[in-house]
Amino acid sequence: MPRRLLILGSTGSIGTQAIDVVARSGGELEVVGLSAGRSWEPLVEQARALGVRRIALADPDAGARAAEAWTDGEVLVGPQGLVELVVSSGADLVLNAIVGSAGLGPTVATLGEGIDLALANKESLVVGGELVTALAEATGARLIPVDSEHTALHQLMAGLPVGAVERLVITASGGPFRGRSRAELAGVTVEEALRHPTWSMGGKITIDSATLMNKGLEVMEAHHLFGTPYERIDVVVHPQSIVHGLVDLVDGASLAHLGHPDMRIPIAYALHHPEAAPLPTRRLRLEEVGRLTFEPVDVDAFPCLRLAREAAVAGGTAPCVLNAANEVAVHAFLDGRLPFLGIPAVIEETLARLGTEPVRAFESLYEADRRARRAAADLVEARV
C-alpha cells in the first residue's frame, strides 16, 4: 500500500518539489489532497494531474473561483477549510509547506489526529515552541524536519546515544548581502534582496534569508525539534552551502553532513523516512568543489539573528510576536513601504512594546500573534 500524502503549500516551491519526488517515487507515495494560498489555477492543474478531489485555498476569492473552475471534487476555502482537509484527507503523512505563521494551525491539526507530519513550516515551531512537540508527543506522531540544516542534524544525530551531543552547528550562506556593512545595507533594493546566491525560495523566505532572520528562526526550530539548550546551538557562515550542518560531539570529534544544495534531499528524506530513496542529483565531489570557507556572523550588520535570539531566550509569547513583527516588516519591504533596515527596527521596537507573557494554550498565541500584527503595522505606517 502506498502512503498517502497531503502537501500543504503544494504551489510554492518546497510544495512543487516534493510532487517531483512523489513522481519519481515508483508508486510508494499517493497524493491524496493539496492546498494553497490564492493559486488557484495552478492548484487545480496539479489536481487534475494528480487526481485528487480534495483541495483547499486559504484565500475564499481564490477558493470561489477555483470551485467554479473545477468540478471534479470539493474545494475547501479558508484556515477552517485547511483544518478539515487535514483532518478528513485519510493522510497517513501530511507535507506543511505553508509559509509564516498561518501553518500553525495545520500543524495542530495534523499532530492532534497522530497523522506524521513533514514539517516544511518552521514557524511552526517558532511561534507554538513546547506545545507543538508535547502534542506530537501525546499523539505518538513522528515529527520530521524538511529544511536542509535540521535534516542533516537529524540524520546526524540519529542513533548518537543519549549525552554524546555537545553543540549543534547550523550554517548559513550569508544571503545576498554576505561581507557588507550595516552602512551598506541601508539603500539596497528589493530586486537585490531577492537574488539569493544559492537557493530559489519564495518571496518572504529569501527576504528572511537576506536578514538573516531565518537562521533565528533555525535556531528556535533546531532548539525544540532536539531539545538542545540555546547555549549550545550555534550559527556559522558557509557561503559554499556544501556543508548544511554539524554536530560536535562531547569526545572532541565533529560529524558534519555535506551536499550541493537541492530541497529534493531534505524533502525526500522527510517523505520517505524511515526508509531512503534514491534521487538523480548531483553527487558531491569534493575535489571539484576545492575549498570550503567559513566566518562569523556580523550580528551588527545582520541583528535579526541576535533579535530571534534574545526572544528565544525570553521565551512565552516572544518568539510568536517576533515571528508576526516579521512577517509584517518582510511585507512592508517588499512592498516598497519600507527600507532594508526598517525590518529589524520594526521588530525590535514591536517586542519593546508588547513584551513577553506566560503562554498556557494555544489560544495565547493566536492573540499574541493578532497584537503583534496590530503594532508592527502601526510601526511601519510611522515610518512611511
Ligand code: NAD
Given for the second form:
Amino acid sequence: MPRRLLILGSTGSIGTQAIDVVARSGGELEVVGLSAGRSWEPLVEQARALGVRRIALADPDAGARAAEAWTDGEVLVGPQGLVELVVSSGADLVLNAIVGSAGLGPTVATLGEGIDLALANKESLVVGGELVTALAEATGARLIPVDSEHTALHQLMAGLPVGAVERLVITASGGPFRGRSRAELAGVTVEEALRHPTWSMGGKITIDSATLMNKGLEVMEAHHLFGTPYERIDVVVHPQSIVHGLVDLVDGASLAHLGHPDMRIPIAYALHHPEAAPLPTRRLRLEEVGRLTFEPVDVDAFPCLRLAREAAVAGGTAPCVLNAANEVAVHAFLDGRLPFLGIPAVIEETLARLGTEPVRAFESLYEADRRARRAAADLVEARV
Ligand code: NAD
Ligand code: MG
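Alright, leaving the form predicted alone aside, put up the form predicted together with the named molecule.
Below, the chain from earlier opens the complete complex, with every other chain and molecule after it.
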C-alpha cells in the first residue's frame, strides 16, 4: 500500500521538489491532496497531472477561479478550507510547505488529527513551538523536519545513547552579503538580496537567508524539535553549504552530516521516514570539493540572529511577534517599501512595543500575530 500524502504549499519551491520526490518513489508515495495560497493555475495543473481529486486555495478569489476551471474534483477555500483538506483527505502524512505563520493552523490540524507531519514550515515551530510539540506528543503523531540542517541533526541523533549529546551546530551559508559590514548593507537592492549563493528557494526564505533571520528561526526550530536548551545550539558560517549540521558529543567527538545542497534530500528523508529511498542526486566527492571553510557569524552586521535569540529566550508570544514583524518587513523590502536595514529595525521596534505575554492557547498566538502585523505595518508606513 502506498503512503497517502497531502502536500500543502505544493506550488512553491519545496512543494514542487516534493512532487519530484514522489515521482521517483516507485509508487511508494501517492498524492491525495494539494494546496496553494493563490496560484490556482499551477495548482490545477498539478491536480490534473497527479489525478488528485481535492485541492484547497487559501485565497477565496483564486479558489473561485479554480472551481470554475476545474470540475474534476472538490475545491476547498480559505484558511478553513486548508484545515478541512487536512482533516478530510485520509492522508497518512502531510507535508506542510506553506510559507509563514499561515502554516500554523494546518500544522495544528494535522497533529491534532494524529497524522504524521513532514514540516518545512519552520514558522509553525517558531510561533507555537511548545504547544505544537505538546500536541504531537499527545496524539502520537510524528513530527519530521524538512530543513537541511534539521534533517542532518535528526539523522545524526537517531540511535545515539541518552546523554550523549553536548551541543548542536547548524551551518549558515552566510547568504549573498557575507563579509559585508553594516554600512555596506545600507543600500543593497532586492535583486542582490535574492541572489543566494548556494540554494534556490522561495522569496521569503531567501531574504531571511540574506538577513540571517533564517538561522534565528532555525535555532528555535532545533530547540523545539530536539528539546535542546538555547545555550547549547550554535551557528557557524560555512559558505560552501556542504556540511549541514554537527552534533558534538560529551566525549569530545563530533558527528557531521554532509552533502551537496539539494532540498530533495531532506524532503525524501521526511517523506520516506523511517525507511530510506534512493535519489539520483549529485554524489559527494571530497577531493572534488577540495576545501571546506568555516567562520563565526558577524552579529553586528546581521542583528536578526541576535533579535531571534533574544525573543527565543524571552519566550511567550515574543517569537510569534518577531516572526510576524519579520514577515511584514520582508514583504515590504521585497515591494521596495523598506530598505534592507529597515528589516531588523522594524522587528526590534515591534518587539519593544509589544513585549511578551504568556501563551495559554493557540488563540493567544493568533492574537499576537495580528497585533504584531499591525504594529510592524505602522512602523513600515512611518518610515516612508
Ligand atoms: P514558496 O514561497 O516557494 O512556496 C510557498 C507555498 O505556500 C506556495 O505553494 C504558496 O502558494 C503557499 N502559500 C503562500 N502563502 C500562503 C497562505 N497564506 N496560505 C496557504 N498557502 C500559502 O516557499 P518555499 O521556499 O517553498 O518555503 C516553504 C517553507 O519551507 C517555508 O517555511 C520555508 O522556510 C521552508 N523551507 C524552504 C526551503 C527551500 O529550499 N525553499 C528550505 C528549508 C525550509
Ligand atoms: Mg535550513
